[in-house]
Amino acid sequence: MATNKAIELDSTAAGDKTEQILQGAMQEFLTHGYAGTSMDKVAKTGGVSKATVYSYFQDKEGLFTALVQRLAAEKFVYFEAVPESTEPAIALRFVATTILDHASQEPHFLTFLRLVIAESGRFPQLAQIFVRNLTKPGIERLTQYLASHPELKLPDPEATARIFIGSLVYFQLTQDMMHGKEILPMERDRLIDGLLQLILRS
């Protein structure tokens, strides 16, 4: 019994250390960019030793990958929350609304996305990590959902999934990341209604 308690405490401590390191890494990446971030800075910001950082993460790219995987896990929840038996009109609106709402409510995500785009020229592997862990699973899950509903009569569920998610990403890009709300104003629900009409009429 005491052994199990010790294991539980060790696990909790490890989780706390990981959280400290990831919080420090996120703050450093967002403040100084990928190139300007060092493991020393992450350790200092996270309140841990440099040795502790290296005991959990092999290098800076490993830290970045862990952050992307965490974001992916947070974002992928709203794809998995929709059973395939859910009516398409309800499921697609839920996914679209959740994606757009979460982005507007979590400014650190958009800032992180800006970082990935800004650093993609010098560090293409960072963008690939983002696409592999966040974009690809979302498209695959939505493709699977669309393919499971033959009543939609979609000739290419994957292409439709890419169009759907791509439209939402472009909306975020122009409205929030590029500060285009006053230049290209559009209500969120108007965009979602248009997307649903295109898909449900097929």
Given for the second form:
There are 2 protein chains.
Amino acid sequence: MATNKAIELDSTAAGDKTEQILQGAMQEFLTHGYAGTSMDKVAKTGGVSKATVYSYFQDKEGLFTALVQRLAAEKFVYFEAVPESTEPAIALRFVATTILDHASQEPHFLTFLRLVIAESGRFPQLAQIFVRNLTKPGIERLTQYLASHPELKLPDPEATARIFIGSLVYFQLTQDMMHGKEILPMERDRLIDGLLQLILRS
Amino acid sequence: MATNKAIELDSTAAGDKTEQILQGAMQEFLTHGYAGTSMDKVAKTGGVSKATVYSYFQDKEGLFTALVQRLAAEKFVYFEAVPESTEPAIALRFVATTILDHASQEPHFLTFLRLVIAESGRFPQLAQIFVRNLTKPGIERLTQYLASHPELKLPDPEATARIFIGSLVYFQLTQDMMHGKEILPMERDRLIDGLLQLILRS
DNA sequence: GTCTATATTTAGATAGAC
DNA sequence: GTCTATCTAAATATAGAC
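Now that you have shown the form predicted on its own, what about the form predicted in complex with a further copy of the same chain?
What follows is the entire complex, opening with the chain shown before.
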């Protein structure tokens, strides 16, 4: 009796214990960090027993590693590629807006970044997976776009790409993650304008 | 019998229990994070008993809060003010170099930033203290320097200051904190050159 | 003021029933 | 395969001796 596998490929299928566990793990680890998360809570949030968690994952570290790898591999993307035919003023503003809006569209993204940074001492490989799967493709995409526009007269497109993305990430870090909005207020568009002015005045 | 108070002002004086506890707390919290640190280890590392820790600080949260406040208030500084008479190419390179070298000079600084980010969800006030005491003065100092040099023709000095510092912090975040050196290699001076080229080509 | 010893809770992990 | 019940270790916090 061949069951319909297509249905089970839906990663949110309720019957899939692995998914339930990872969902519970995501909620708990993202909220409380590695050491602050208990396997009891993971099991309860996932709607399974703790023994079931341990039958699917070797231990807490294994579960955490599996979760982070999965989130870095599947769930989050900095931004998609921009066609090189788009003119720079439009393309760069689009990229910047996309990155800064990411927090709204994917509410867990900033929390995920926080988690990876928080555990980058204890789990350096996981931080490296984040860099490899998210940071690197983002930098490379933007570098390639910048390099394909010689009229910008950028002496070092890759350095420029890092400056561009770094400014945006730091902005989110300071304003949202570290709750600096009221202490160090600045409109999102003001930062973007400043960035574009620096890059476009060739 | 008046004892010599001057000696006790040395914050590493062995007899001062408060200092011993904070030293132990610093080492443990910086290494293992909030939830990953036990009061037993803090006491042992500080060379006192656990009961003594609880006689000086109300509980784990109080100790953690006191430690972070202290580190943000006293121990770390982004960079000192640069005289406005220094010419931009020199001054900006000096500021950039200072910030990037900070990790070497103050080996705990990156770890402290990691800790504050890690706990910025549970302890938002502590993240705000960090922003108020470290981020804000840094941005403001650089903004003032940039604003005092109209020959740079910067339409928005504060946005530029954020771009400048953001690029540098993101660089350290990616290369060092998240162990991305080998995955996304770039020389420190290449980023600085790229930054200066963007800002100085007026 | 400072310590040792301990009460109490909670955590990671597993044995054994079904 | 999944659950309940439990073992063992470790953590927060405090009582009581000195």
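Numbering follows the first chain given and starts at 1. Note that the structure is predicted; figures quoted are calculated from it, not measured. We call the rigid core the largest set of C-alpha positions that still match within 1.5 Å between the two forms.
Open item on the list: Please determine whether the C-alpha atom of I192 is displaced by 2 Å or more between these two forms following superposition on the rigid core.
Closed with: Shift of 2 Å or more: no.
Open item on the list: Using the rigid core as the reference frame, would you say F57 shifts its C-alpha by 2 Å or more between these two forms?
Closed with: The answer is yes, as the C-alpha of F57 shifts between these two forms by 2 Å or more after core alignment.
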